[in-house]
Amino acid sequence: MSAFDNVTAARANNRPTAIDYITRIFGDSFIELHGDRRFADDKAVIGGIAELNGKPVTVIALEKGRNLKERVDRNFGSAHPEGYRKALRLMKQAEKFHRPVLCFVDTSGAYCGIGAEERGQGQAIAENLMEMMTLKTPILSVFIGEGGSGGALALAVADEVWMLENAIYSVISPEGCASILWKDSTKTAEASECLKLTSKDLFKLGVIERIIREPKTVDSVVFESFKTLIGQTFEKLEASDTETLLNKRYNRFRKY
């Protein structure tokens, strides 16, 4: 599978989104909750409370939609500001509370319309960066699709990353890069290759610690082991102090 087949895979339609993921592992005892407290509510963000093996955790994801009228809504999962800071106020409520933060990321990349600008997108994912770095709770993100640029960043200084098998994780689109590195948007397949997007290759260097594999037929048995794999890490990460949980997320990007 060469790397701009991933890029396709990753874009599928018919590809479960994070509404699927929430749905299936955490049932009716997710509870969304809405708003930055400062602009709007962004649909692109969905967060909130649910409960994983009998203990409260934070969920917070990036939301493509699932038909036409979802993706209009929530703007092709392309969060606006207020989608990043509605993300921050509910990972610092996490750290409060003592909650571990769970984050599903698919997304091409931030919204970068005028108004979006206007509000300080830049800003919101920056702030995102550097208190996620001094969350003093676990933080646990997974790339289910798309990984866009800082888009996907904001929701991905975690403690460990996981990628699934034919997600996608990048500095720039590979249409993006054709276009700045040949001017040609032709060399999509070529830039796709050498930016590296692939989990296989992410793993290899160091930015990710689990490939999560992709069954041909998802079922029930496949996100009841993903549960029991989040669930499982979650009580390791747990186990640390927060010294030393802080310590080891620092050095986990300081080496690149």
Given for the second form:
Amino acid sequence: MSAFDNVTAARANNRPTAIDYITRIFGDSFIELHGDRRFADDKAVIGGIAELNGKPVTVIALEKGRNLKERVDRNFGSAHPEGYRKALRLMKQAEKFHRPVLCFVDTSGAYCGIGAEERGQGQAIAENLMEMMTLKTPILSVFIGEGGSGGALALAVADEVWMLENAIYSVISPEGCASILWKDSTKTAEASECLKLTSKDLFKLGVIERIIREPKTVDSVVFESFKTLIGQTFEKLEASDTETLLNKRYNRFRKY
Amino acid sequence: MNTSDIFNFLKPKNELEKQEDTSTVQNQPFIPNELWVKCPVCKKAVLSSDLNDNKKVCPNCSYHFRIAARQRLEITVDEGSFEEFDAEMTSTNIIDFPDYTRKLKNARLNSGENESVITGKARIGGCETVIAVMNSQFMMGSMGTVTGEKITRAFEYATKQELPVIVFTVSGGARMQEGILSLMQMAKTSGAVKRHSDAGLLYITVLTDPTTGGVTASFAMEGDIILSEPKALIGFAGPRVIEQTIRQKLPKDFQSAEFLLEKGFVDKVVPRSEMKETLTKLLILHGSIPEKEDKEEKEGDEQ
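Right, the form predicted alone is done, so what does the form predicted in complex with the partner chain look like?
Following is the full complex, with the preceding chain placed first.
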């Protein structure tokens, strides 16, 4: 599979989205919570509390939508500042009630528009990066599809970052890269190779801890082992004291 | 010049870019070397030397020209007080990105600097502070791993020494040529800013034209106090990207410093001529004690 095939797979319309992961892993236990308490509820970000092995966990996800109607409704998974602020509000809540945070990332990037700029897209992302770095509870981020730049990183300053086999994570879209580099946005295949955005490349670069097997459909049994893995990881992270956890998180990003 | 050089001009641009020849770049100064400079706003001709004496601000219409990092330091910190950190640190082509090695070489030649940021320790109005100044002449101030490392080290030093930090930002964003590792600098620098902040120390950012992308979405927007130069372009997405996304023209002055002030994302727009004084006041208000360099002057004031 070439890097560009990987990009295509990560963006495929029939790929399970965050809602599928939440439903398969947490079943009926998930209670969705809305709004950033400042401006609005951003539907590109889903957040709430669920139960994992009898223990509460805060779940935050970038959701692209599963059909055209949902995609339009969720702005194709491109969050506005209020989406990132909702995410941060729920993370702070998780910290207060000592429950771990699980993030699912699937976005082509933070939204680029007038409203997003007026309400401080850059500031919202920056605040998340800063606050997540010292959030006193374990954070695990899983890239399930696209991981577009700062808009993805704003949910990925975590103790561990995992990627689905065919997920991608990049500083810029291959199209954007091609148009800057060759003034030709159709050279996406070449750009995809250059950017080192596949899970294998990123594992080699030490940017992620784990590559997760792809569930091909929403009925896949892969979700079961994935759930087990998440539970084990939180148990491991919760075993260390807060100072150690935060020092490790700082050094995880300090090394780049 | 041999004949092959002439034919190079007939080739597509990307072919030209692949070449190692940097002679043309060397001869292109960032600031026009001519005697006269035309102001892009009021269109009036300004004597180059007058412009320099006026801190690169147009004497007719107050347009703030972009300014090189060294000159910025010169007009901001007390004379002779600057001690540079990590001056020799410089980027390499870490993910073997096409053409990056040549671009780095050109950036070094163009700017006379090793990276897109200069960091160090200095005194401003007698107050000791750590300072970082980004450089638009070096790959448009893009943030690569070395940029992030220098800024992180500056913050870590300031935290240890209990010093404030002042950062002048100018950046097109994360440096695409370093792939995901440039994105990681956003998290790395933010971590260092947070530790500095948690230690109760002051961080002032000064946004200058332009500050966009990954720098806006990290340390540029993390200051306790965020100042900006007049009319600076500040945003997350660049105006062209937004216009392409929403398929409409943007309103005039959208993403200007004044626009951000109105929307509540900038504390104060400060003209270049008042910047040093403003920074000094803020440092003193946060507990810095100015060290008088010239004792005679002090005594003279008292008489």
